[in-house]
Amino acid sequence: MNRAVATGSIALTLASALTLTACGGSGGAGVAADAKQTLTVWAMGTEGEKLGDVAKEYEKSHSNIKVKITPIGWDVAHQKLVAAAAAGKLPDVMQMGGSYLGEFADMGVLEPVDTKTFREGDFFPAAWQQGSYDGKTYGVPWYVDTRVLFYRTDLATKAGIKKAPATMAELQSAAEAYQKKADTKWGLSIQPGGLDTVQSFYQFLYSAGGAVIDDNGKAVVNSDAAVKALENYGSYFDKGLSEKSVRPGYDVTKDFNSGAVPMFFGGPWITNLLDENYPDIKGKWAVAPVPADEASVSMAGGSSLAVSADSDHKAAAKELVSYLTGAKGQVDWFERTNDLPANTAAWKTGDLATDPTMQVWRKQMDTARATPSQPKLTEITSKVDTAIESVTQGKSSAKAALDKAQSEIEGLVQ
C-alpha cells in the first residue's frame, strides 16, 4: 500500500472538530443478509479497479445483493475516508491500510470484527495485528505485503558471489563485491530520505530486534537494537554503496535491468513488473529472504476489510468480507491481482504451494512484523523518516537522530 499524504493528526483533529457520533456500532439489527439490498464498497488503487469483476461473480451466487464498488486512488483515500466519517457517510465495507486503521478505530466509526466468524489463527499474525487496535479487531486481513531481497544472479557470478546473502554482514560484503568486481554503479538500493523511508529501513530495524513501537504501545525507536540498525543502514551511504539522492518517482527496476543496481528490497508486485517490462533479464535474477541480523524479519503491509459501525447492512457486509477473505476467495484474488493471500490456507494449493519463488514470500510472511496500530501512526513514522534522512545525509549520528525521534514520538503514542 502507498500511504496517503494526509497525516493522521490532521484527520483526527478534523474528526474531533466535527464531533463524530459513531461510537462502536449502530446497535440496531439492520437489514437481514437475505434481504434484497445494495452494499457499498470502497477499495483503493489497483484493488479498486479489479474488485468490480469479483463483485459480479459474487452477485451471481447472491441474487439479492447488488455490490456497488467505488475505486479510489491511494493519494486521496485518506482524505475521502475522513470526510465520509465526519459526515456519517462511510460505505458499508471499506479497504483499510494498516497505517491508518487505528485512527478510524479510535474515532469509533468501525464495527468490531466478529471473531467467532473470523478467526485470528486463519491469518498471518502480522496481518491480523494490522487490523487490531486497543485490544479489539476492526479489520479482517484481505491481502498481505512484505519485502524480500531481489538480486541479479548473473552479476553475482561475475562478482564471485556464490549464493544469496543470508546475513546482514554478507549483504554488505555482496554490495561491495558487486561494485568492485561486477562494475555496478551501486551495491544496494535503499531509500535515503523522504516520505515512507521507514519502509526501506524496517528490514534492518526488525531484523536487528528493534521496533518503532513495541507490542505494549511504548515508543522504543532509540533502543540499542534500533541504533545498531540505523548505523548499519547509514553505512551504505557513507561507503558509497547506496545513492544519497534519489529523484521523486524513482523506479528501481530500470536500474536493476541495466545493472546499475544489483540488489534491492521489493514487494510482490515487482515480479510482474520485471517479467513484463524487462524480459531480457528473465532467469538472471532471483529473490531471497531478508538477510538475518538477530533474525530475518521484514515489514508487513497489505490491507484489511472493515465494516462501518453505522452500516444498516452489517449482516450482508460480513458475508461479503467472509467471501473475500476465505481461502477460496483469496486464491481467486491472487490469480487476478498477484496480491499475496492473508489467509494461510490459501497457500496450500496451486502455485502458492509449489512455486519456489512464492515460498520465499510465504517464509518471509511467517516472521514479518507490523507496527502496532496507532491513531497518529502516519505522524509517528514521519519522525522516523526524518531521523533516517539525517543519518544518510551525514547530518547526525544514528543515536542522536533516534533520540530526537524518540522524544517526538513519545508525545504521539496513545
Given for the second form:
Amino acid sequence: MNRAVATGSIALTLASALTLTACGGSGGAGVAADAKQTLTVWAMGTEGEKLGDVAKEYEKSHSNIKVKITPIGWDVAHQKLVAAAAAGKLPDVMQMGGSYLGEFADMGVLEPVDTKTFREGDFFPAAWQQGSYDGKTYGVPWYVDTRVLFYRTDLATKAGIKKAPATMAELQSAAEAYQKKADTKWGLSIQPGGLDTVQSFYQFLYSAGGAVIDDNGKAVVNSDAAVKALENYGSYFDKGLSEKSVRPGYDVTKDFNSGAVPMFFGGPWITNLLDENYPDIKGKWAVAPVPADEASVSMAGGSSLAVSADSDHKAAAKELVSYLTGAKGQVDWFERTNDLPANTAAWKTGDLATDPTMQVWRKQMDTARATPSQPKLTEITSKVDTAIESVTQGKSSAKAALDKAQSEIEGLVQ
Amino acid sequence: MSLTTGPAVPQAAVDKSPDSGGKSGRTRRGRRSLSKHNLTGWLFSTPFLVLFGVFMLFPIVATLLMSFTDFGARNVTRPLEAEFVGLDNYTQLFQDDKFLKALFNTAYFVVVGVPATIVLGLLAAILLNNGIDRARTLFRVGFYAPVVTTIVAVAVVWRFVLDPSDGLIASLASEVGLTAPDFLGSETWAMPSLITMAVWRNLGTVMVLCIAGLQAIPADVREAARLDGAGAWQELRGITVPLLRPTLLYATVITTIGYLNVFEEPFVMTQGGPSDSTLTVSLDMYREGFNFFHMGYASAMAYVLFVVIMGITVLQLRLLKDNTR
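What does the same protein look like in the form predicted in complex with the partner chain, given that the last one was the form predicted on its own?
Shown next: the complete complex, the earlier chain at its head.
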C-alpha cells in the first residue's frame, strides 16, 4: 500500500466514523433539510399508488428534494417492514397501520415525533392515540377511518322503517323488518368469524361501554359490558338475521346492491366503491351513525406517518410529514383519495364542511375509539376473533368465550 | 417447505464436487494430482455452494437454533437478546390444542388426499394412454393445466364453484330442487372441499408420471396377458400396477410430502376457518411466525413437521419398496 492510499483510507475511515457518530448521537439529524437529497417513502395500498402524484407536486416546490415512493401491498406490508427493520433498511418515511405502531415502536426503529411541531390538539384524539406507545408519540396521524352504518333507504320504505336506527334495539328491529317486510335475505351483515372479525364487533363493544384493553393497558374483554355486547352480536346469528357462514374475501357491496343485505357497517372507502361499481343504487342508500347502546361509539382506524430512527434525512422527512399532515395537504389528500383527514382543521373547508354524508363521518370520529398500541396487538385481537366465532357458531356462551379470551390476553398485554 | 427440499440438495452438492481425496492407501503423487483435480471441482461448485449455504444451510441451522429460544418481534433488531428456553417450545407444542388440531387436519388431508390423487391420476393416465384416441393432447393439457395455474386464479374459480348463494354447484342443485351445503363455511364440508381442490390441482402431476411409466411397459406383455384371456381389471392388477410400482412409489412419496406441507389451499380459500377446521400445520406455522412473531415457537413447529415428514417418507419407502421384491 503506498502512502497516499494509506493516508486517504485513514482519512476516509475517520470521516465515516465521524459521520456515523453524528448520525447515531442524540440530536444529530444527518443531512440538513435544504440540502440536495432523496427521501424514500413506503406506503400501502391505494395510499401508495396515489402518493406518487403528491410527491411530484411536492418536488416542484422543494427542488432540492426527490421523493421516491415505494407502494407496497397491505398483504405483504407487515412482513416487508419487519424484514427491513431487521436489516436496518427502513425507508426514511413510512406509513404505519394503527395495529403496527406498538410493535415497531417497541423494536426501537421509529424516531419519536417532535411534539412541538406536531400538536396533539390538531388531530382527532383517537388518531393521536394510535401514534403513541408507552407515553411517547412515534407516528403523526395521516388519515383516519371509522365505521358507520350503511343502509338501503328504498328497501327501508318497503319495510316501513321511517328513519335510520338510532339505538341498538332499533337496529335489531330494523333488521327484522327488512327481512320480513322487504323480503331481504338477511337483516344486517356482520362478520361471523375469521381474521379481524373484531373490527365488526368493535361497534357493538365500544357502544356498550366495553373495550378489549382499557386505557391503562389492562385486559378487560370479559367485562359485563363486553359480555352484553357479544350477546347482542350473537343474537343476530341465532335469529337468522345475519349469515353464519364464514367466507374469506366476502364482498358485502355485491349483496348490498342486490338487496340481499340491507345494512352493514363500513368504512369511508365503501362510498367510492358503491358509486363506482353500483351506480344503479345511487340515491337508494345512506349512511347513519352507529346505533347507540350506552353511547354511539365506533372504532377508529387509519394510518400514521413515522420516520425511521436511523434515517439520515430526518429534517427533510419531518418537513414532508408536516406537509402531508397539515390542513392544506390533508384537504388535497382527501380530494385525491377520499381518505378522511386526521387533522381537524382540514374539516373546515369545502365538501368536508358542508356535505351531510361527511358530517356523519366527522361526528363519528369525535367519539371513535382506538385500541391502545400494543406490540402484540395482532395476537391479542386474534383471541377476540376466536371468541366471537365460537359465539356466532353457537358453540359457546358469550361469557365463557370472553372469559377464555380474557385469560389468554392477560398474558399478552404489556 | 424449505426443509423438505433440504435433504435432497446436499446429495447434489456431493455429486458436483467429486471428493475422493483422503482415502487410505493412496500414494502421495496420486493425492497431489487428485487435489488439483479437486480444486477445479470446488471452483466450479463454489457458486452453488455459496448459494446453498446462504439460502438453505444457514436458514436450516438458524431455524434449529431459534427453536430453542423465545425469539420474538423485538429480537428482529436485537437477535442476541433472545432467551434460550431449551425444549420449552417443543413441550408447549404438544399441549397446544390449536397445533394438535392442525396436526389432525393435516393428517386428514394426507389420508384422504393422497390415495385420491394417486388413484385418479393413475386412472387419468390409463384413460389417456389407451382409451381416448381423439383429442388426446387436448385432454392431457386439460388435466395438466391446473398444475401450472397459480393458486390465486384457481381460488377465484373454485370460490365461484363452491359459493353457497350463487355458485355453480348451488345453482345446479337448486335447478333440481336440492340445497347445496355451504362448502367453505361449514366445519364438516370445508376440509373435503379443499381436498377436492388439491386433488384436482395435483392429479395432473401424477398423471404425467404415470403416462411416462405406462409407455415404458412393453406392448407384448399386455398382448400376452390378453391372449391368456385377462380382462381389463386383471390387466390393471396383474400387469399395469406391478410394473408401475416404482413410478407409483415416487408419486406417492412426493404427493405425501406436498400434502403434509399443504398451505396454499387453506390460505387462499378459508384462512384456516371456520373454527380452525382447515388449519394445517404449515398455516399455523405461518401465523405463529409471521402474524404473531413467535419465531422460536414457529421454528419448533417447522422441526416437528420436518421430523414427521422424514419419518413418513422413510416408512413409505420401506413398506412400498419391499413389496416389489
